[in-house]
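First comes one chain, alone, set out as structure tokens in the form predicted alone.
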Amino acid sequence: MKTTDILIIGAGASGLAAAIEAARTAPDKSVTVFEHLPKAGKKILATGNGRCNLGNLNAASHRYTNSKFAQPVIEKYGVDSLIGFFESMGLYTRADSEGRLYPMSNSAASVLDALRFECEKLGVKIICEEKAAQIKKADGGFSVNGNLQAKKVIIATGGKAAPSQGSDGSGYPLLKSLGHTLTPLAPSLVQIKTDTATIKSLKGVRAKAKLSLSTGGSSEGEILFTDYGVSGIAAMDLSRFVKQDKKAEISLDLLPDFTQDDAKEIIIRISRHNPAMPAESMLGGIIHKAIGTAAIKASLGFMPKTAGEIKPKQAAVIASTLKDFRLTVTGTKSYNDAQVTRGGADVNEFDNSTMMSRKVKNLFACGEVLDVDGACGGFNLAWAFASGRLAGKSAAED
């Protein structure tokens, strides 16, 4: 029977970062990987739109998914670490106005090729096209698969989004078997499905927004209003909060840089100005043709034919739709349009001081297969390096 040190159940983000680590950590302990697509990270290649955002300057003050189980973590492997932890492979970084860490090549491809050829370096063997079906604890450690033995064993297979890139989920049952606990499992960072009725004529039309779910949960940014509900990263972000199961509004600010009455004061303003402008026009000069349009109809039940049949009160009626225009959550899109998972192995079976499992001896997890989540813009990628260390170094420490 074949033997290691160290296995690692995924090339991802978290796999790689947990092999370079376990390795620096002690050059003389075998580090394999198994990985069960023909290459390592291909996830890694999509993310940031193949920019590769890697993680985020305001990562440790960012509120994740159980951020008290997560929070210790990221601040252990901060962003000067983070930052530093790639320098030593060659790949120097930058950041953007939102704190946004990219690659200096800004390729995805570049991030990847340090993992690989760190891990080449080191010494570390990654098997592709290997699936770790069975895990089971033997002789004071774990058979894999019944043809390797392995004594400490590091699951960073990810989650179940993007199946194409590799995250099957399959990490979910191994943990499972070994006794492990798991959260309801969702897509996350996705796209969210609402009613269309008052939404068909702005397909294709993008607004800066605000953001909040009835059920709880905010964000602000950028939408897409879409044939099936609302995309961009501001309604990705708050996907983390839709509940499959529970009925929700989500509730958009159209207006977020006016107050309610500064919109109504502005509606009567143009009216009173130009009575004589096409009502459908009227509302261009502080947001999107098409949206004024549908928060007029969908206010009032009608277009008026001018901006001077508009009435004070009803100027206010339109400030109000603007300021909450109501839509009905009927879902969200798939894994496969999904960035992360929400859910996974419980957090409080693992000690986040080690990333060792707190019910087997010498049994790590580390990144998405965990049940920590974050918003977009680096965070999960922060995470997914941090954990990833973390459990490298626990692993390689007697």
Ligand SMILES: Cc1cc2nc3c(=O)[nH]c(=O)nc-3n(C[C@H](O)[C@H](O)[C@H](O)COP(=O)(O)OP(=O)(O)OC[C@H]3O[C@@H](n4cnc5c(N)ncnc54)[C@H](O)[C@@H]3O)c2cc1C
The other form holds:
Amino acid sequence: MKTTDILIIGAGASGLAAAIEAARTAPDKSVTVFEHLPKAGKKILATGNGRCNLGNLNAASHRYTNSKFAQPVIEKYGVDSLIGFFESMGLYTRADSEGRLYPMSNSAASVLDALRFECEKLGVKIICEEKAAQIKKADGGFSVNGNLQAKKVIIATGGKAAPSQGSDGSGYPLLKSLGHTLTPLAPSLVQIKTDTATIKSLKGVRAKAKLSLSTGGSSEGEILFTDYGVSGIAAMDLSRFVKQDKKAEISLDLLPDFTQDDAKEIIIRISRHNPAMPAESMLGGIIHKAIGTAAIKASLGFMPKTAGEIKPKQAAVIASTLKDFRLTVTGTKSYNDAQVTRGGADVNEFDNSTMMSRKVKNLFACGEVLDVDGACGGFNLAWAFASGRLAGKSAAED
Ligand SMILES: Cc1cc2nc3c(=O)[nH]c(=O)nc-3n(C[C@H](O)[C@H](O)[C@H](O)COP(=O)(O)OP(=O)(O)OC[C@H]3O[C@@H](n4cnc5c(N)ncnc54)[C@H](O)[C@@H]3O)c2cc1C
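Go ahead and give the structure of the form predicted in complex with this ligand, now that the form predicted alone is out.
Full assembly next; the chain just shown is listed first.
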């Protein structure tokens, strides 16, 4: 049987970071990575629309699911540490106006190259097309697939989101077989399906909005109306709070820059200023024309011909609709479309000062396989890199 000191299962963001940190911490120890796809880090290439939003200047104050568990890890490997980690491999970053960190090259491939070449330089052995299908405690360590004996194992298999990128959920049974508990899983950072009766005409229209979910949770930013519901960063962020088994409504504030009273006054002013103007064009100065039309129709149940026909009372109803446009949630798109998985290995069963299991000595986990997820904006990769580095360092220390 082959042997290794440290086996990392999964060559994604957290697994590669773990491998680098382990090899740097203990250069004399052998570090092996199993990756079931033909190449390491496939998902990294798809992140940030090919630009890889690898972190966020505000990650330390971000509210993750299970923030209490995640926060100390994110703080320990904070943004300066993340930037330094990549600079040590020759990869420089820059932040945009919202604190999102990208490689200066603007290319996700450069992030993967930095990680891969660093692994190579450090002598990490990445074995591709090797799926970890079985893990057993053996001889004080672990036997994996019955053909590799490892003293320590780091599970870095990701979740179930985007299975075509390798994360097919096969890490969960490994953890379960060793006695770990899983919290309920669901696609997250995913498009939201809604009743489409009132938004049929809005397919392809983008808007800036504030969103809140009747069952709790809110977000703000760009949305995109689609033929199944809503997409766009703010809708994806809101999907973190959608519970598949609970009925909910989204309230869209489509005029976040105005109060409801301001909006009413503006509508009255427009209708008085140019009463002959077609009603369907009258709100084009404050919102996308198609949204204005949909809001007027939804408010009045019909479409007046001209702006002048709209009475102040009706203006008030239209303003209220624009500030509180309701959509009934019918679900979300699937894991195939999701960026992350909500739920995962129960964090109470891991020590966040080392990422080691509290149930199985010398077993570690990091990244998305754990029940930690964040919003869009680089927070999930920040978690993957921070938790991966901590797991790698801890596993390499005796
Ligand atoms: C399209 C897309 C865009 C995204 N963009 C961003 C972004 O810009 N910023 C951001 O912060 N987050 C982004 N995310 C989320 C982010 O990519 C993930 O949260 C992060 O990659 C999780 O890292 P991980 O190492 O835990 O898992 P993964 O990156 O999923 O890596 C897991 C690896 O393990 C391998 N594996 C799984 N099971 C086994 C097994 N049994 N045996 C061997 N190998 C196995 C997989 O093939 C994979 O390579 C995006 C996600 C998607 C899908």
